[in-house]
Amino acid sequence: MISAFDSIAQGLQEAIDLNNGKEVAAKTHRLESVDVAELRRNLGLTQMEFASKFCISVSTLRHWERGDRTPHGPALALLNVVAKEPQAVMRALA
């Protein structure tokens, strides 16, 4: 049986290897980046409408659109879903 220390050490080494671009045994998922400004324009929404619809601050949206920051985590996942299935998301949030 593997000890807690060995398990943590293995996970840390996998994280380091992954960060260095090496192949790891663990399953990883990398979401595509999203051009937020283009996505918003394609939906025909203003910045205020887009931010309100997806529960993000207008300030955050502006940073994403300018490229000062990039969405990550759950926000990036949501934007990928919106980019691929916009009508389904819009219906779900109506």
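We call the rigid core the largest set of C-alpha positions that still match within 1.5 Å between the two forms. Please read these numbers as outputs of a predicted model, since none were measured by experiment. Numbering follows the first chain given and starts at 1. Compared with the form predicted in complex with the DNA:
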The other form holds:
Protein chains: 2
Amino acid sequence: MISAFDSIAQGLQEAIDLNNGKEVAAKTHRLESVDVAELRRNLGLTQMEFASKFCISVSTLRHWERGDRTPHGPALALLNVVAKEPQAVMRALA
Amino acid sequence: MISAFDSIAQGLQEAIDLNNGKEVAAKTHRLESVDVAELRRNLGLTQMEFASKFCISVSTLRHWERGDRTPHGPALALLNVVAKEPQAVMRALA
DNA sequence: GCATTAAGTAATCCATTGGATTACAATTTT
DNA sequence: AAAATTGTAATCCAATGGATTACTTAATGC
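Any chance you could show the form predicted in complex with the DNA after that form predicted alone?
After this comes the whole thing, all chains and molecules, with the earlier chain placed first.
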């Protein structure tokens, strides 16, 4: 849920860095926060099923859904992939 | 790099749990540890490129490759997906 | 309607990971 | 050989991931 402003500001900063010949691991530019509960409901899964299919612990998922924890780094990346290519992820983790 | 013995032992424990009507979020049964450096080399990427494409920090990746940190939970899941469906992940995170 | 089961909320604990940073070594490129 | 690139290593810190216990809400079966 990054705002358009934040996204542009980040994109601008990265362009500056690239101009400086400094390539950063630009992970935040393409990653969006994910409404995990909505994603899960859209997939028609219970928390247990989601956690099982995507190989995370159910307590972790619950923390995310309640909003008292925020997925970061690889967790956020995984969720973005789940959101965009759920079948591929399930295939890979079956 | 879980051994076959560990995998079977885990599978057995899970079968027992399912028999007890207790479904666990069975994340470890299908996840294998990943030789991250090998995976990266197989994809023909530098650390920076890999970190950028898969939206993790390069310092995280380096810790993994050196073995002083071990990806866990969502991170390990992500790496498993990268190992099995790299194109899908790259597509999703482009 | 009640008991049971399933699904989900919430709080707490702890280990360690993720990310950033600095310094340096090794490798590749010019 | 020098410069640039790539990768190793150590350190710091926040907070996450996972587990656990207790509880509430929703669904199911008799």
